[in-house]
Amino acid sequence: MKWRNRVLGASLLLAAVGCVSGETQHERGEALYGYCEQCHGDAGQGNADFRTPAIAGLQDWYIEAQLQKFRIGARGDHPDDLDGLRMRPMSRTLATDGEVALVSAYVASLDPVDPPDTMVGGDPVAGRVLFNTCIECHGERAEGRRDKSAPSLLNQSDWYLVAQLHKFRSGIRGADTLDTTGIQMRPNALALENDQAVRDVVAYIETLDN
């Protein structure tokens, strides 16, 4: 009986430590986010003036992967990627992989936002057809798939989605040999034959937020 009580007591202690540790990790992630807040906003809502995307509620595994890409130069190292060049040194303020994980978990815990529509001229009906090539990785509702390393596209600024598709198409993003998932994305972006097709598919994605 005493042995059982000791085991039970140890289990309760470990559970309590786990709870405290979880709270501490969240608070640490929030503190680390202070570096990000000046550009991405206090709620992760993004800022079109700074060319920073909404990140609130993005999957932690995706945020972590992108931060690591910025840190090693797999993303944000192209001379024409002005936004990425600003982001890369910010990613390096995170000193360890553990800090990357903590801030990623914090951002994922934020409530998703609904950025305002800014794009004109997109046809969501035509975009629905074009989106068929995206479904395998991003899902039918653009919810993202971890097994494909493809993020959710929901609750994202339309201008940002357009900008990233153009970067993939031009080779500013997804051409570095270290960016294995970006390399997989680039052919799909190139399948959009022109700027109108880019606007159309983004217009359709924006309807999925509703």
Given for the second form:
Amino acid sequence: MKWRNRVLGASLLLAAVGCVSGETQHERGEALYGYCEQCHGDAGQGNADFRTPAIAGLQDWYIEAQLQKFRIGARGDHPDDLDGLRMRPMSRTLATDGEVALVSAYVASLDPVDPPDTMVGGDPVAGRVLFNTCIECHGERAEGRRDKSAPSLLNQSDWYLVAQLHKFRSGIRGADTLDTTGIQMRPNALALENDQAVRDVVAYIETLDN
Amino acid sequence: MFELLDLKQGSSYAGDIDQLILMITIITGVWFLLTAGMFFWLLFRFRAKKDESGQYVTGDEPQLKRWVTWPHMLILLCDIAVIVMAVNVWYTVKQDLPEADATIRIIAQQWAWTFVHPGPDGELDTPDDIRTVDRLYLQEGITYHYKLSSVDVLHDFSVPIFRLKQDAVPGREITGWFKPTVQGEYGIQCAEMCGIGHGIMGARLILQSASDHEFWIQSNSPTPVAQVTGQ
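How about the form predicted in complex with the partner chain, since we already have the form predicted on its own?
What follows is the whole complex; the chain from before opens it.
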């Protein structure tokens, strides 16, 4: 009887382990996304009221890099970055690099959602000329280039792009020495002369969504 | 007693608050033991016995009534004692505002703390102010005024080692004070439910000696940054 009990016990243990490991990486990423969902929405569509951008379908390497920046304080650590300061502690709920990778992969797997336009006063024709500066890294269609660590700008909230460009220009973002790619972005944002130029280039980027 | 529990007291009024809590604990503890003891003694003393029927007691007789009225009056006296001690501590912590040696600004938001320290000039709201996120640097042994505000929802600035809790209310700037008494690094937390990130809205308090704090101020004083047009 003793050996039978041992076999039964071992079988139950193996079954339990099987159940735990049966959770796919996608499911684990989805479970981790539950925390993000509160602000970014169940489809990753973002929420202008919460000042959270659309993240659905962004490249996984970009999401992973940004989450790591938030975690180490390379982004979202400036006293004037009110939105970033909200994101920073949330990024730290991800306990390991593995969890960061899993949730990034899950977000990347979501279907992109084109957020509604909220910005007014941008001139896409003038923005087309200004966008020439961005093409080198973000690509001609703003699709992003991994070799330049530059994300896709497609299907992104216009208010978010405006806010980020202003943050880069004022040094709220991209001024931390740990933010090596942000530092590269900052002089390009500073090349935009004023708020109108920022709106113009974002207005042009929004036309690329279609 | 609090030393035995490793509850370090880090502000000039932490001891007052601990004493108040200790007194309330003793008073309520003594009454709890008395009432529980009396209850179980009565259960035992007047338990069911053979050949003895139960007796209905109205409680109108003076010799029975005094079992209620005397403890009642004693408890009222205890209440008055607690109120006197509590008001005294409340006045010290919240009503009184001793002259400040330095003033800091504390800004709460979902889910971070921004601290504004006076720079080398010792004055707040000047260009040499030092702003930090989630790290508050203070000097031991001097009196601070704090100006607490919130940019979004209700928060509560809670520093357990100071025994301090103060709500941060959107639209209001609340002034309070504390005087740190021990060096070291301690925790700051939000003690008011403020959203999904409430539980991780923590910060660190670094209490330094005068020389260390002066060095920190000199090392972290911001250099002028060129203003950029736009937002």
